[in-house]
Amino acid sequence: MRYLYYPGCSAESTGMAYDISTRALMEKLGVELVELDDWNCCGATSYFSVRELDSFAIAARNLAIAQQQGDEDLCVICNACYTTLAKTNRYMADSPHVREQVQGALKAVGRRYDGTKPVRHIMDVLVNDVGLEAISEKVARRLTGIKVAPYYGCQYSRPIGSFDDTEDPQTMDRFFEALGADVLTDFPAKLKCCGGMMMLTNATGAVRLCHEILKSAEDLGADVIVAACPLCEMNLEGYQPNVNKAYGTHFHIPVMYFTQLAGLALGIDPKQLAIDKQVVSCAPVLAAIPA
């Protein structure tokens, strides 16, 4: 299996561990990722509320490059990047005005996009192309007894919802069940917003949202929260001290990219998964994985 790969700008900074662990996991599964040439930031979903046309054009440039680079589907790891690129496809298909304006912008830089490049979330690829049975067969260390809280976030399946249920996504649950984990399927905060970029503009509000998610996971006895978005992971992990200070709590819950925990189950060395880059120590999780 071969896919074009769009890492997104967070993968080169705060979300570096997501990119590193993704590449290691997919290589272990025999999936080839070909990084998109000269890709640019997708603009993220928040930019749509500021300059919508510019947002479409910025995202479409990546899609135009992907269209020219190969016939393979475009694999994306960040929830926001996935939503932005998939939304651009949707609007270019449904809105003649958007399509005309975007094509005009692309023409100015010598590119063109016909709106047909499939955009796939990495979990979609893992569950529906690689397959849970095939992944389960490669497990070297089953996650038996480890209570995993899959945190989808608000943009994993919404508003596009092309590979999972928009209001009750199950793909991460099924994925970690295949790895032998004790998945907390009744995790009520799995779709709650973590605050996103609001952490920089309204920290009080964002910290409150993170508190709700962390408390929900703690109440269920979660050993680890797994995320599929660099910003979600950073807010829930990196800002735990802020949450503790604001609410008098003592959260010290490991938050990992789902690719990191999956990589451990497949027997990949923790250093190859950038486990050492986590803010909250993952030592309890590593120690709990049966040899």
Second form
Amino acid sequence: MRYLYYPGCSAESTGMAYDISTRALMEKLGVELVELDDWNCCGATSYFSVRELDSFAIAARNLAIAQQQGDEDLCVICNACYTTLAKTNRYMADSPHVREQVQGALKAVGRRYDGTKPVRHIMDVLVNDVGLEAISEKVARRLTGIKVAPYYGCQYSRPIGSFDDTEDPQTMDRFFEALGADVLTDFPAKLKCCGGMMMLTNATGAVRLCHEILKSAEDLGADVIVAACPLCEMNLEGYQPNVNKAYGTHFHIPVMYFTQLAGLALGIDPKQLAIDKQVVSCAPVLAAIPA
Amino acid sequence: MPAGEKIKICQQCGTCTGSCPTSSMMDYGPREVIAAFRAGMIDKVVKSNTIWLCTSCYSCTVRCPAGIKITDLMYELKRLGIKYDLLPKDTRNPAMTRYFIDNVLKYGRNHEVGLMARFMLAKDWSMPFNFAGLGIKLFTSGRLPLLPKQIRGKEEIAKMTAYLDAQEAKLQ
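Could you switch over to the form predicted together with the partner chain, since the one displayed so far is the form predicted alone?
Below: every chain and molecule of the assembly, starting with the one above.
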């Protein structure tokens, strides 16, 4: 099994543990990831605020490279990159104007893209290609008794919804059940917005949103929150002191990339999963996993 | 904006505002934005804090019974605000957007440390104090590399946007 791999900009800084643990996890599962050559920023939400076509064009440069580089699907780890790239495909398919303009822009730099490269979220690849049975068979340390709050984040399934439901996604729940965890399947905040980039421009508002999510996880007795997006992970983990200050709470909840916790279940060394890079110590989680 | 004409069939049901995680912080909720847009009161909407509080969560978009792409509409209004300099006084988002794009034009990727540093210097001196503990932890664990990664084809980004600039000029 082989995929082209788009890490995204966060994978080079705040979200580097997501990238490191993804590579380790996929290697363990026998999935080869080939990094997309000379990939650029997907444009995120910022480019949409300047010109819609610019955002599609710069996202499409990555898709054009992917199409040239190989026949494999393009695997993406960041929810925002995933949505931006998948949305570009969808709008190129739906709108002849978008398609024509994007292809014109690519042609201006000597590139071609027909709009058909499949963009896959890593969870989609794990659940639907690798398969939960195959993953379950490789578990070395079942996550028995670990209460996992699966936090999906907005752009996991919205607006695209190609591999999971836009209102009630379940893939991450099923994934961690396969690893033996005690999944909090009724975690009501699993899709509530963390505020995203708002943490930098309107911290009061974003802290309020994070408070709701953290409180919801704590009320259910979560041992760990798992995230599938570098921005969600950063907001929920890094700003717990700010939430505590604003709301008089005492949150100290470990937050991990879902690939880190899955890697532990598969017996990968915590160092290879960059677990020491987490801001809130994951020691209680490590200690609680049965050997 | 593909399918932008759908705002004509908005029934004002309010599902968007009810679904919006930030509507309680907004001057006008998304439903009111569409009503104002259709009533020709665009400037009022664009100058409100509303559109800049949209986090792109897409809850409204996936729920709208009329199929209106409300998140895309918010982007459109952000673009109008930036283009005609109709911005709410206290919003810092347009600056963040600008710096993000400058970063991508310069390096081909977003350099998070550079983006945050420029934003702090220009817009929010209090940030280093509010987030000092986090900054130190991220830095010491290697999660804040100081040097940007650059791509080989970075000039392609500027060339593509220049092409689209020229196309837009041709249409007007």
